[in-house]
Each structure stands twice: as structure tokens, then as C-alpha cells.
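One chain comes next, on its own, written as C-alpha cells: the form predicted alone.
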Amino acid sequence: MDFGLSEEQALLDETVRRFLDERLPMSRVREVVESESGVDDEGWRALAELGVAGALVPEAFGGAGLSLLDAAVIATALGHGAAPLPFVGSSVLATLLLRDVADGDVQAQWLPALAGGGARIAVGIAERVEARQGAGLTEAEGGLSGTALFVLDGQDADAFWLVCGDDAHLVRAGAAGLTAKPLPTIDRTRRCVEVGLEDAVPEASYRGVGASLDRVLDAGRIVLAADILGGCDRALALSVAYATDRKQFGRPISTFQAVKHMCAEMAAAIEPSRSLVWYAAHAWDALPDEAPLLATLCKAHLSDVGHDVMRTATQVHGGIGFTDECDLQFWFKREGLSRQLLGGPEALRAHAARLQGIA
């Protein structure tokens, strides 16, 4: 039995990585992260033509209709390139909310636009949500009032999915009473915003859909884990290249036993993590009873692996490892944000214990 990726998935991975190498090299990434939007709009539209933006959009709405494992393959490639693109928020979380929660009219309005790269929807599934009335986002006098933090891919978004408890609300960016201001994080390759609501009227609201929301949240955790995995691959490659070129005492530092061990430890941590990401994504598609626990543990484990790999890679690079001149810092900081999005490792392991009924 073959437990690896299919030929089509391997080709998908190769295609996205080749595109990023040609269209979004690190010189271009540095330009984009300094721009006002922080997103390579031209590159995103080009990727949409390859089916990336609409990977999870059903074919009936102009998408590719791929599986979550396919999306995880894409996320790994995007993480490898530190791509400043709205894949996790708009193409995964928002798309799945539209696909699995929204009604047909809302789907017909938004899904084709997402698939074509002509629209972006940000998603707020924050661990900390404050409101002026009650717990979470609440309806008051026909509108929503409250605050949603760390709304992913929110810069220049066309609409916002705001989730609180068992309810989900879709609000247009231009709605009266909605404000979205940048919420800076250490990661400049993905933009978060803080959304404020003051009697803002949603375009659509869906209540009591907790089971579907949990499933979307699981998908988001798996894809974030895949993004971390791609970053770990790149950090290891950068470390090996640097150690080969850097010379001390007349020879490359890659010949030093301590440096060899550091690179070997990174590789040993990364490879089993790859299988975990693949299996968690497969379970989300094919084994729904196993998926919640696997998604939780996958994100927790990759968060820790990513932290260790980035720290070790920085050490291999020596004093320049964390400087802005060194490309490695993009992946170091990207992993730092991914580690906390949708739950840090400690919170996720506590959640896993609850899922198993042991806490």
C-alpha cells in the first residue's frame, strides 16, 4: 500500500513551488511585505488561474473541488516560500465556511469570486473575542457589536466571517458600523486586523452551526501545520546551504560535528511530522471521527517542531540568523504567528485531553 502522495499531488506541489521560485523569490517577497496591502495581488490572481485560490471551492462554483490533503500540499509549498498570499484565511477557512455553513444564494455570490481570485474574505476565529453585550459577538437592535482580534488575511478584504461560539456572521467590509484596523504581528508575510463592530448589520448570519464550525477549525489547524512544515523544510535547506558556504578555520562549518548534528536533528524532527500532516489531512477528508483529535495534535506537534527547527536553524546561521538581512528571519517569524493562531500547543493539548475524556 502506498502511503505517500499521489502523482497528481506531487505534481501539484512541484507546480506551486516552481511558480513561487519564478514569481515570488525572496527579493519579491521583501517588496510585497513592505507594501501597504502586504499581498502580492498579481501573483494571487496568477495562482488562481492554476486553481490554488479555489482549491476547496466545488467545481459547480468554478473551483477545483480538491481535498484537504491537496490544500495541505499547497500550504506546505506556500510555507516553503513564505508566500505573502491569503491562502489560509480566504481559500481555506472562508471557503469552507461558505461551502459547509452558508446557504445557496450566498455561496453563488461569493464562491466563484474566491475561486477566480477576484475577492478575498477574512476570517476571525479568535481565541479572544470581546463584546459590549454578553459573551462574544451579539446581536443588538438588529446589528452586531463587539471586537474580533487576529482576523486572518484581513488587509483589504472584501468581507469578514466572524465566528463566536456556535454562530457565524458574514459582514461586508463596507458595512456601516464595521471598522478594520491593522493588528501588527511579528509575521509580515500575513496580515491580521482587528475588527470592531458597532451595530453592524451582517449580510448573513448562521446560528447553531457549532459542529460545522468545529470541522472548519480543524481544517484550519491542519493547514497551518502544513504551512509550518513547509517553513521547516526551507529552514533546513537554508541551514545546509549556509553551513556549506560558511568557512571557519579554513574549512566549511558543515564539516564540524556539532553543526552536522544540528542539521541531522532538524531533519529527524521534520520527516515524521510530514507523515502526521498528511494523515491528519487525509483523516479530515475520509475519517471524520478521527479528524478532531488528529487535527489538534497535529497543530500542537508541528508548532513545537517548528519552534525547535527555527531556533536550531538560527543557531546554525550564527549571529546573522535573526537579522533582517538574513532571509531565515521570515520563516522564524512566520512560524511564531502560526504557532499561536487557532490555538497554541499547550491549549491544543488540553483540548485533545478533553476530546478523549481525560480532562
Second form
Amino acid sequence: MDFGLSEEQALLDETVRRFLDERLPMSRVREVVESESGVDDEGWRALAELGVAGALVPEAFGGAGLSLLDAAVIATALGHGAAPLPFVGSSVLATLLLRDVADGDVQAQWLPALAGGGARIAVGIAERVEARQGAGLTEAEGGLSGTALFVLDGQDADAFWLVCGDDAHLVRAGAAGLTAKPLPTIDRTRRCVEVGLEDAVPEASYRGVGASLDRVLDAGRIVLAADILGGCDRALALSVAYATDRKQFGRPISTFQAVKHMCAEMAAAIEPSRSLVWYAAHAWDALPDEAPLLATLCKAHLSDVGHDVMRTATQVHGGIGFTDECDLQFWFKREGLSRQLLGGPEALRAHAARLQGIA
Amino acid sequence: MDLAYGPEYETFRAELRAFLETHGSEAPGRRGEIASVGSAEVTAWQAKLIDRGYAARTIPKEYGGAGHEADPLIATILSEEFGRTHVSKGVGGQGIDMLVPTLLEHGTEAQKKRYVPATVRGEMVWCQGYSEPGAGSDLAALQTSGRVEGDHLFINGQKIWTSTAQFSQMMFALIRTEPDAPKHEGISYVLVPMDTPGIDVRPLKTMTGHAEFNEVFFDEVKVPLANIVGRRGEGWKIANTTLRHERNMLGSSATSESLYEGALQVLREERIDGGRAVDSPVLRDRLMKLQAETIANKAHAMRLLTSRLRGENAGVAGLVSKLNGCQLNHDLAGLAIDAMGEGGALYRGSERARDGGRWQFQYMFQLGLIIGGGTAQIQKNIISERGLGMPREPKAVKAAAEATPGSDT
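Can you now output the form predicted together with its partner chain? The one shown was the form predicted alone.
To see the whole picture, the full complex is given below, headed by that same chain.
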């Protein structure tokens, strides 16, 4: 019995955190999010050398061949840093689809490029969870038409995985009939796009891969939950530090129980959430029967904990927490997007009930 | 990450399962185990368990235990298997869980010989005399006094929240023996025979309608000075070693798992306008929310178990289980009640009350546990101060300066 991170995983966590502290401090994050691409390309290539971009790419294709638990550790560190990097979309969702459904030639073409940080693929899968505002794709005579919303990491992507029913299509960014329009959300640290298609021809199509799509969705949910977890860690640390510095009524506000108890409530919610993220990620790697339910409940739970933590942390910061100058808002907004991606908590809980035959 | 226990532990589990299957029917009823302490049935079962190392496992053989090394995995397997089969895991309660470890650490040889084997065999039952009407969260404010005259203490005062006092032969109590010493330094840890003249035990009926606790009154209760554990005035420090243990026991994830299963069954069985309660999207959403918390707490328990196995300090993660677990249990009972509608308000005495009123009882009893064993607010102080390194309130800092450094809860 060993329920915890290995020494290698602890080192991975430390390495990514140290990299972000040095190369992507919040002053740099603020610059990157104002740029057009919204991604720190140089930082991404440097992280690729550390194995982050290709964490889930098999070693045979130049990746690190790591587990989803390793990816969750990375995502927690990236969430902690509010890193403007295309990890969830390109390194997790797109990479797993390439791994699970693509043929050898397509894998050989894309996986090494993804692992090197030189190429990015975004994934349009939101409509498999819930089709909103009439979005969705249709296929006719080999061409795809329609709209895919909230395509994560889609800004400047080289290609798109687009999901239509139980089929997955890989379409190049430059394909005729494809447009990618920015969808500015509250979270400026990750870019979503709206992909419009008019009879666009895929580079490759894979039919009847619904089971793989669901498994990739599970992985995406776990990694988003891990990202929220990292944001919660940072929000709590910022709150404790702020409460220690800030004086009112002649003493640090950290001496007031009203403030201390808010911090304690955040910690009490965060720690079992960390255990749940590890458990769900491990289940995805090793306990396939348990993974769908754990991934679903994990994302729902972290979304609720994340919401509470972000609100409470802002409250601890008082008026300063409401300003643009305060960095805390980056995690508040990042959680605000993560919460909705790949299913909000209510949709996920309904899904969890169906998975267990309760509904 | 590896959730398997390993072959030698699975062998242990298989043997335990076989034992429970063959001999489980000889076990005394679980509910009666405290009231019937000392009965031939209880002591025979306890002896059988100790003989196989299933009870009193880490207590040395010379004091009547099984004499094994402490092993958190074995302890977990024992708790899982006895819990799963609902077979009595032998003599429990505060004597074996709290007093015995304290005596083994701080008692004299004479005290250990006199009290530990009888307690371990199930012949001697103990109650805990800590809380007082004026000393709850601020336990060190306790006023029950022990006046020293010759070789004896004369105890006067009152204890409250004393579970099992009506069955107990002995009490381990915190008594103020040094009235002039600073708050935390004037307390002694005293062993009090409950048949001493001057002790009056009165049942304390709670909101559940039952007397799960008692009040115990002391009027010139004469106890030998030899019944003090450790030195006079050191009782606070000694008590703290076992209080931590109590906080770990409350809020266990196994209780939440069992309450979740029960609540799920209620939601499946309850009919609303001919449909099932679980088909109500609102109730189902609440159920799934609590299931996520239940699983998170279960995963968290595995993580804390791993910390113990690795010999690591779990840090703030190790301080949150009591706060989270008791709140979750209360919420689970609340959901089951809401799923029953008006029927959820039925209680004992109604033939229509589901499970004999179990859910209302749990709803109230779990609220009691949110308060007892260190209130939720005290837990939050502990989490913020010990876990997050936040300062104590200025007044508390002043009071603590009078106490032994580092000895406070």
C-alpha cells in the first residue's frame, strides 16, 4: 500500500514549479496574456525539453511516456503558476487521441512535434458533453460543416481534433473551409476558439471511437481538476501571506479568528481534494473499472471546492482582492473557466448517477 | 502509487476472514459490549481475539496483550474486516483506546500491572473525566479540585459528558491538585474507583432522547495519592498524548461510506408521487455531491495511512479529517431525511419511521460529534495555527505564556 506521490513525482512537481517561478513569474504572465497568441512559446519549448509538452507522448515518439498521475502532478504545478501554456488541450486531450485512435503514420507525423513543443493541436469535444447554442458538426460527402465551441488551446493551433458523434476527425488549421475565431473568456491564461467549418476536408478520420473519446474526456476532467487544485493551493498561500502582512485595528488580520477560520476552511476542503485527484488519476492509469466515475466526481468536486476557495481567498484579501493589480484574480478566473470545460458540476453529477445506474 | 497491501497482508486478511466466518457467531452482540463488560461471554471472546492477535494487538504480552509490533496496515485490515462483518472487535472504549496507551507510556510498574491486564481482558471498564460545565473548549480551565491530605486526595467538583460512567469500575480524570500553580501546571491525571463513597452518577439525556452521557458529581471523594499517573501537576501533558488519538478516531471515512450506502438505499426506496426519490434531479444532485466527498475522504484516509507507513509528517493534511468527516456524516443523514419528506420527521414510537428513526438519530448525534471531541471551531484554530502557521489570538497568546511552552492543545 502506497497511496501518494513517488520521489520522481515529487521531483517533477518541484522542477515544474521552480521553472515557472523563474521563467514565468506573474509579471511575465501578465505580459504573455496581453500578447496575441496568449502563449509563452519560448517557455513552452523550454518546458518541452523538460518533458512537459510530451509528458503523455510515448517514448518511441520522442516523449516522456509518463502516466496520467504524472500529468496531473504537472497540471497542478501549471495551475499553481496560472501558466499560459497549452498543456490540457494539446498535451493531454490531443495527445491521448493521437495515442488511442490515430494510425501509425499520423502518430509519427504529429507526436514528435507535439513532444518538442513546436506544434500544437487543439480539441473540439465540448459538444460530446453538452451541445450549446446549436453548436455541433455534420458530415456530408467527406466534408465537415458546423461549429465547435470552446476549443481549448485553439489559438494558433496547427491542427484540430474535431468530434462528430462517435467519430474523430483531424483537420489542419489551414484547411479550406475552416476558420478559428477567438472566444475571449474571463480566463486570459488559456485561449479558447470557436471553430467554424464549411465542407472542410479532414486529414484523417477515425470512425466509431466513442469509447476512446470517453476515456479521453475522463483524462481531461482529471487534469482540469488537477489544474484547479494547483490554483487553490496558490490562492490559499496568497491568503495566508496577505493576512500575515495586512494590519487593521493595530494587529495583523491573521490574528482574527474570522480570518483564520476562512483559511482553515480552505485547507480543510483542499487536502481531501488533492487525495481525490491523485486517486482518480491513478484509477485512470491502473483501475479502468473505477476511472469513469472517479474522473467525473473528481472534476465536479474540484469545481465546487475551487469556487469556494476562490471566493473565500478574495474575501480574505478584502478590497485589494477585487483589484486588477492583485494577482489572485488570475486564479479566480482560471478556475471560472476550468469549472465549465468538459462539463460543469451539475452535468457531471448527472453523468455520475447514470454511470452507476442510479438515474 | 500502489493500492495493494501485499501478499503477507493478504494472507493475514484471509486468515482473519476465515476466523470470522467460523467463530463470528460466538461474538457477543456489538451493542451490548460495553454494558456487558466482565460477562463470561465478553471475556471469552476477548481472550480468543487476543490469542490470535486480533485484539490488544500491540499491548505487550506481560500486560495481557498480543505483543505485536504496531503496524498501521494490520490495524486497517482488522478495522475493515470486523466492520464489514459487523462482528464485535472485542472490548473497546476509552479504557483500552485511551487509558491503556497512557499508562503504558506514563504509569508506574504497579499501576500498569494492576490496571492494564484487567482492562485488556475486558473485566474492567473505564470512563473519561475531562470536560466540566465550565471547561469545554478551554479544558485547562477545569476546576474539579483534589485537596491533598496525607497520602490521599479529596476530590470535589463535577464532570460532564462522561459516557459509560454508569457501567464503569474506574475513571481516569483530570483534577486540579495545585490551586496556586499556573492554569496548565496545576492539573493531575488521577485514577478514581467509581465505587468510592461521594461519587454520584446522573444520566445526561441529550436531544436524541437518550442518555448517551452522564454527569458525575464528586463530594469529598477520597483517593490514594498513588493513583496519580505521572507526577502531580503533569496531568495536562499526559492527557494530551491521548486526546490526539481521540480526534483521529472521530470522523473516520468508514462511517461516511456506510452512511452514504444507507442514504442511497433510502433514495432508491422512497416513493414520491409513485416515482423514486432518486429520480428527483435535485435530490440526486445532492447525493452525488456527498458521494464525491465520501470518496475524497476515503482517498484521504489512504493518503494519511501511507504517511504513517512512510514515517512522514502529514502536515495540514493530517488535521482536517475530524472537521470534514463529522460534517459530511451530518449532511448524509440530512439528505436521507429530506428524501423522506414528512416521513423523515418520524421518530421512535412510529411504526412508519424508517429504520426505527435511525436517520433522525444520526442527524442529531452527528451534530453532537461536530461539537464533541474538539468543536469544529477548535479544529479550525488547530488547522490554521498548526497547519498553516497562523498566529494565536493576542489574548490566547498571553494565556499560553503562563503555560508550559508547547504543552497546549
